[in-house]
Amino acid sequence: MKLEYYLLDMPLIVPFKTSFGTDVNRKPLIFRLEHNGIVSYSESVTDQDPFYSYEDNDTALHVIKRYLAQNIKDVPDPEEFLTRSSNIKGHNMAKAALEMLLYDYRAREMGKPLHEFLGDSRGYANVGISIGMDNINKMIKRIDDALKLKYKRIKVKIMKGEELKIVSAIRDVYPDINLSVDANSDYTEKDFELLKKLDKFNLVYIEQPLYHDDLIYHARLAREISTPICLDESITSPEKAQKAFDIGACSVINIKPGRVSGLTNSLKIARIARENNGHVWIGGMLETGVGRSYNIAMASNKLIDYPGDTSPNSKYYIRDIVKNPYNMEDGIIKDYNGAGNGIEIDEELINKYAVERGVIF
């Protein structure tokens, strides 16, 4: 058995601006497991900086090397791995990287596509797009391009002081499209009156307007605005999802598998949302084709009822590290039907992008 990692440096086609800052490249952390003739790859959704989460590439690698890797040496089932790792507080992104690696390994071992291994798959994912902040004319041009490609939902990033300008300009041009906004926690409880001004724009939802770990203020805000609230960063576990619905903090959840320790908890959260008459979709973290394959498999589950941020990686990277990148047609991406996550790794390109690599065991 061999577990390796690669830290890559991949430039983005277009800088991606959020309220956290602007990314011009991404440094994905890729893991490779080889055992009994089966090779599996997974990706940590951590970044080089701890802005979206307290986790970053350095913390993930440290926790995996020192604590988590020992829990996969006998290739347990993914749920068993999470049980073994429950004494490690937090570090969901590090856990997810290995949990999903085990999902791919088990699916390949059985010769089943990952989306079928997860169960109840429709065989495809409905696709939306997330557009970063930019000059408003450039944003509208990107929306126009996305609509021509038949994306099923448009989401744009906003920040305090720019929200009304951005959304009103878009609605002037596109009054009827399915439009949502993502605030990435840029507002506080003092901004309720400002956020209520978004109600007139008929948004599908506003994503994570308040503190990254908050439920209470989101519940208060939900009672004061008509725009549905979607929670992202606040939902880190099935327990947090249940609490959010119990107190009315949201009606929509963005599940990022890498944020909630992987696919096991993603399925649990999706069930909780649907049982509470909520909606759910699968988000993205600028993953390579490796991480994207897990998101597509999850987004294909019939529990997922809203289009997610799972657009083809040709939008982000000049060249992906998989030889068979996803293609979208009419707002739909079909799952790979090969064993496991179905990706074909471009090892030459991984070596080209690698700035660090190592063997964990």
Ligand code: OSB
Second form
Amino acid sequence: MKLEYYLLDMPLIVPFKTSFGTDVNRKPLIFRLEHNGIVSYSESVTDQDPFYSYEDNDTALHVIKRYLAQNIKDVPDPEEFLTRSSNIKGHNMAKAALEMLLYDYRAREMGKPLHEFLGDSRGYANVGISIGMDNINKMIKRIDDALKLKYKRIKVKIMKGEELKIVSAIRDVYPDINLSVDANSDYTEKDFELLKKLDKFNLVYIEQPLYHDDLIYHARLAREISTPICLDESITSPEKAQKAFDIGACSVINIKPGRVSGLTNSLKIARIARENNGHVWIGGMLETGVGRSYNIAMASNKLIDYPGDTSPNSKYYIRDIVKNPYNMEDGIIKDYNGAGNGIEIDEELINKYAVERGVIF
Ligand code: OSB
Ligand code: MG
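Alright, leaving the form predicted alone aside, put up the form predicted in complex with the named molecule.
Then the entire complex follows, led off by the chain already shown.
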């Protein structure tokens, strides 16, 4: 049995600007498990800096090496791995990287595609796009291109002071498209009047307007604003999802499997949302084809009722580290039908992009 990691350095096709910074390169952290003739790959959704959440590549690698890796040595069920690892507080992205390896391993062992292994799959994912900030003409051009490709929902990044300019310019050109905005926690409880000005633009939701770990002020905002609130950063567990619905902090959740310790909790959160008449979709963290394969399998679950940030690989990287990138047709991506996550790894390219590697056990 062998567990290895590769830290890659890959240029993005288009720099991605959010309220917390601009990504020009991404440094994907990839894991490879080999056991009983089965090879599984997964990706930690951490990046080099702790700007989206407190985790980064170094903390993920540290926690995995020192605490989590020992918990997968007998290839337990994913849920059992999470139970064993529950003494480690937080570090969900690190946990997710190993939890997903276990899902892929189990599915491959049974010869089943991951989306079927997870159950209730519609066989495809409904796809939306997340567009970073740029000058407004470039943003409009990107939306134009995305609409031609038949993306089912357009999400644009906003930040404090830029929101009205961005949204009104888009609505001038596209009064009726399915449009949302993502603030990545750039506003505070003092900005409610400003945020309420977005109500007239008929947005499908506003994503994470306030503090990255907040529920209470979001609940307060939800009572004042008519645009539905979607939480991303704040929802780190099924328990927090339940609390969010209990106090009315959101009606929509962006589920990122990496943020919630993996697929087990992603499914739990989707069920909680359904029980509370909420909506859910699968987000992304600019993953390579490795991480993307888990997101797409999850997004195909029938509980996922909104289009996600699950663009095909070609949005992000000139050449992906998988040999079989997804194609999008009519705003949907079909699941792979090979066993497990179905990806075919381009080992040559991984070696080319690797800036660090190591054997964990
Ligand atoms: O907030 O959803 C976010 C990317 C990196 C970090 C945070 C976010 C995002 C995205 C892009 O919006 C989603 C994607 O296309 O992978
Ligand atoms: Mg977000």
